[in-house]
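First, one chain by itself in structure tokens, the form predicted alone.
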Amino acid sequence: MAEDCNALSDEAFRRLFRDWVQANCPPHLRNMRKQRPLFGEVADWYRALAQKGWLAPTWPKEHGGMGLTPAKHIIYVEEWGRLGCPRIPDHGIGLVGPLLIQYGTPEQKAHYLPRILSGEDVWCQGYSEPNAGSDLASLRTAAVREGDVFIVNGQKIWTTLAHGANWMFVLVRTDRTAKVRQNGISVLLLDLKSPGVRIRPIANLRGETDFCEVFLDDVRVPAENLVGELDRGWTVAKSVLGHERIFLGAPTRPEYALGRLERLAEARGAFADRAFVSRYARLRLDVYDLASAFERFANVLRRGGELGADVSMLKILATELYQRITEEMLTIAGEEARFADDLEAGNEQIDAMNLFLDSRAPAIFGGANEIQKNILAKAVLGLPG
């Protein structure tokens, strides 16, 4: 069990925290490359965070979590991310659990829970399909119900570590004549070791392959894999992201990529360029601006407060930034930016060509940017449909 972290003040748990990272964090998983690794790689960091009872800091400490503030756990997320810590596959941990503790039956919280602290379930998550993504309402994977079980056919895109998973939680339609789209949803938990559950990798930018298609013929789930009320699984689903636009608009990785710009401006000589040094001035202050902004909404959550639909400009903001902090890192490089190898900057390789690769996908998933503006534009500003 661990202690009770909400006790003691936030900059003493910011050390605490911070210690035990510097401690028990393998160094050569810091800041890895490899922005999405698989379990087997991360594995005994996961499990030293288990050992210690930290690895679900939101969970309440009765189902094995930190059972932490908001307060709090902004910290946790601050400090991993400055701490460069790899993530974790962490849709058991951050999605699974909560939905679970929330919505799940006492069956299915004894049974699931212990097993994601553990390691022994990993989840992926399927809500994404072929013309269904940022219109998520009009996904089509059917599951019928017939005796005890539920037979689901379809097809799931975009589904994150879907290859290195045992179980998927997914979004499915149980009823086809509901007239509001967002009705006739159920989510179900399924095991992706069943017969008719097929599973092909799609490689990224990178060549590494972070996301997977899963077809789903015919497989057999049974009902007490049913998460919450029949056709009501839109409530579910929504409910599990929301604080996740905070989270995906934290400034910490163009922070990273800024401490990395630096590196490789000095031993280049572009800080001898005004254009540069006004440019680089720029970028500075805006990752300032960016920062601000994260605490203003994240002083809400410290207050109990809820999010509005205005923590869409974090995501965008920090998704862009990060965008045009790497943009400018190959500018620094000129020729060699072609070039997929790292970059000599004195004594030291900087993963220019790396970063600017990862950094196009923020701005897609956790709903696209375009998505996030119109958001923006109806639910703030009031502008018509």
Second form
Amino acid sequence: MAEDCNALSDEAFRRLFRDWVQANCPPHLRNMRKQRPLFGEVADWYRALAQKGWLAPTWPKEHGGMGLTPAKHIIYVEEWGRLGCPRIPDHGIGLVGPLLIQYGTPEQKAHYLPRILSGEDVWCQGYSEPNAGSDLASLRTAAVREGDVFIVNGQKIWTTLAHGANWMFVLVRTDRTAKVRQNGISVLLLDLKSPGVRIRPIANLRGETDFCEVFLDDVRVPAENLVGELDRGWTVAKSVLGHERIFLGAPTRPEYALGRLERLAEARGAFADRAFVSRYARLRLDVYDLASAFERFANVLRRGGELGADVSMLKILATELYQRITEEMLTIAGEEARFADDLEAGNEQIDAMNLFLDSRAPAIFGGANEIQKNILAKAVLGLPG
Amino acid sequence: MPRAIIDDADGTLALLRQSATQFAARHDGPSGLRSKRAQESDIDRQTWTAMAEAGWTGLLLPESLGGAGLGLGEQAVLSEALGYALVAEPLALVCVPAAILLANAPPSPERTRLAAGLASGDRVVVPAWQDPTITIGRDAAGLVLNGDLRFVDGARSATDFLLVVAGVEGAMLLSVPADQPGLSVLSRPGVDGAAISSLSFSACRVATDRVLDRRDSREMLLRGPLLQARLALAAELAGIACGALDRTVDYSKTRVQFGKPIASFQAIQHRLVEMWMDAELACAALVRAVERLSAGDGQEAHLAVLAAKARAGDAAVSIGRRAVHLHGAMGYTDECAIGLYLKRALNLSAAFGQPESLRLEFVARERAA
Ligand SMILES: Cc1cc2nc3c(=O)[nH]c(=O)nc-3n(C[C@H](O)[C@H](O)[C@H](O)COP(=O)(O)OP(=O)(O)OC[C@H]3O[C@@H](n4cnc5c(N)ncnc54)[C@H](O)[C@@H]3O)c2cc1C
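I would like to compare: after the form predicted alone, may I see the structure of the form predicted in complex with its partner chain?
Below is the entire complex, every chain and molecule, led by the chain shown above.
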């Protein structure tokens, strides 16, 4: 607990973190097939991290975090991925924490932050609506002030892990008359146990229920649950993801998938096939160069700089590469690409179809790739709108 | 929008397409696939019976064997229309190769019985021929089979199997009742929900009067059935490609973001146009294969069928992928049918030769000539 991780060299921190994770991340949770396990499924890992004080890498130490610099945080995330640790329900750690630390009142911080660290509160993110996806600013879920509560009516959708959460931070419209749609949106903290909340899980392409619809019907939210200024929620929400945008384009998923492809190919003797080797070589170097591009942006952070709009390129490259690698897995699976379940490769199981289907999602969430390209066109190339 | 345009002088193909479309309105494709998945089944008997009544399970069987005696043009139009609506009963995977195997066999009471059952729908006659690790022995009562066959569609619903196997006596077509002692069926879920099975034989005894056909090699038995089945699969895949495209065009015209339909964004228009071109290409390749194979099963027909199956498989899968993406998060749900189009395309594209291996076979054949 006492060690100052930022004072260590990168290599020393990497070793320290890796050794500890090796010893403390329960083996049965490694390389989980599930992308989004519920809290109860990974509680042991969550609590182990919390006890060590390593649950919240970016939170300042005064709030129980590690206070890592972006450079050290990158190592933390890289090693997490390489060691096959399961994803924890991380909306509280990754989004609500930074939101409150930046914009919350002292009371909000004192109340909510410890409950995230203890696992008592599990959060989900209520941004998207049926008619507000890429065009998030068109959201319509309304919050009307009545005395010391907001009355909230509307619907959220694609809310990851809402069925496993007890709190949701939600974007609501508080001013319907605002000329600019982005003005008139606020952030509220909403207790999912409140009367008028109904949650319906939605099965995804992989047959798992990771996300939900959340219906809000006259839900009463105390006025003190407003985060930041009224009607300024758009800016609040947008500024939360600072340097973390780099992780949307991390090479982790492509690297993992390439490793699986390699295993499958070895087991099937595909490396004796020159056509495969040629296709594999392209993918291998795409992964290699993606890591270089990631380093280019990581170096900006290491030098204390801030990411620009150009970081969006990583997200496009990484998500499309992930897709192409899984497509190659199905190619070498041959006739076995007909199956839904896993493929045998020596004494291992390779979840080729699972990864293929999973790889459809990252190109859509976190700002669909077309939206990222629009951002790049405008903000980087300065093309006319 | 795109469709295979096959010469249709007397309008019978148009009529067939129409009745397939009407059929699909009564037997919803997506819900059919979902119930297969829920029940771990491979054929829906009710839909199957209705197809038999329409004359589709025996469409390619000669009339003398109780079939409809129709040709490849009809089969292509039917499979394409069913693919378009995602009606996923395995006509192309099961009925087409079964019909050709039986039609090519010499006359026998067993052949007559199976052909009649296939056409009437009373029996589900399922070919099994892939990845054989079968040994054939003999004892006083007849043949003794040991080993496995893989990638068998419709096996859970089969009443009879048509095995294409080879031993020291050469290759043969064997009829084996599904409940024969020593035969077990092992199923796995296909990506689209329909079960795909392996047959496992353990000292399974088959009487010699169940040998329907004999040739020097399995290739000689399989040549015709495989060509025609691949052609029918190409048609079904082209239909899936067109169906996924049309659904996506419709969706993007109605899905409003940023104050207008997403179909008004050029990035999306270009993508839809590319998908449309891929679907058109698949249909063109299909039509060429129908024409060539209808004219005889020489080199030209082989090449055209390989090209059509490869092209239609790639088109269906890649259109399916892009279609899912253009549906946004909705496309990533199980509830939205577009994901089922992608999954069905994945299944059929990998069945009976996936695009990569078909292309290699095309080039090998062409260069050997
Ligand atoms: C697995 C998963 C988890 C998610 N989890 C959450 C969550 O926890 N909380 C939450 O709030 N949301 C969540 N989302 C929702 C996600 O943020 C949205 O899916 C995303 O913003 C896209 O919106 P949409 O799905 O409505 O697609 P749409 O906006 O309808 O887009 C459909 C298609 O049109 C394209 N498109 C849209 N506009 C343009 C344009 N101007 N130019 C070119 N192309 C365009 C898109 O790229 C896409 O391909 C999740 C989504 C997924 C898939």
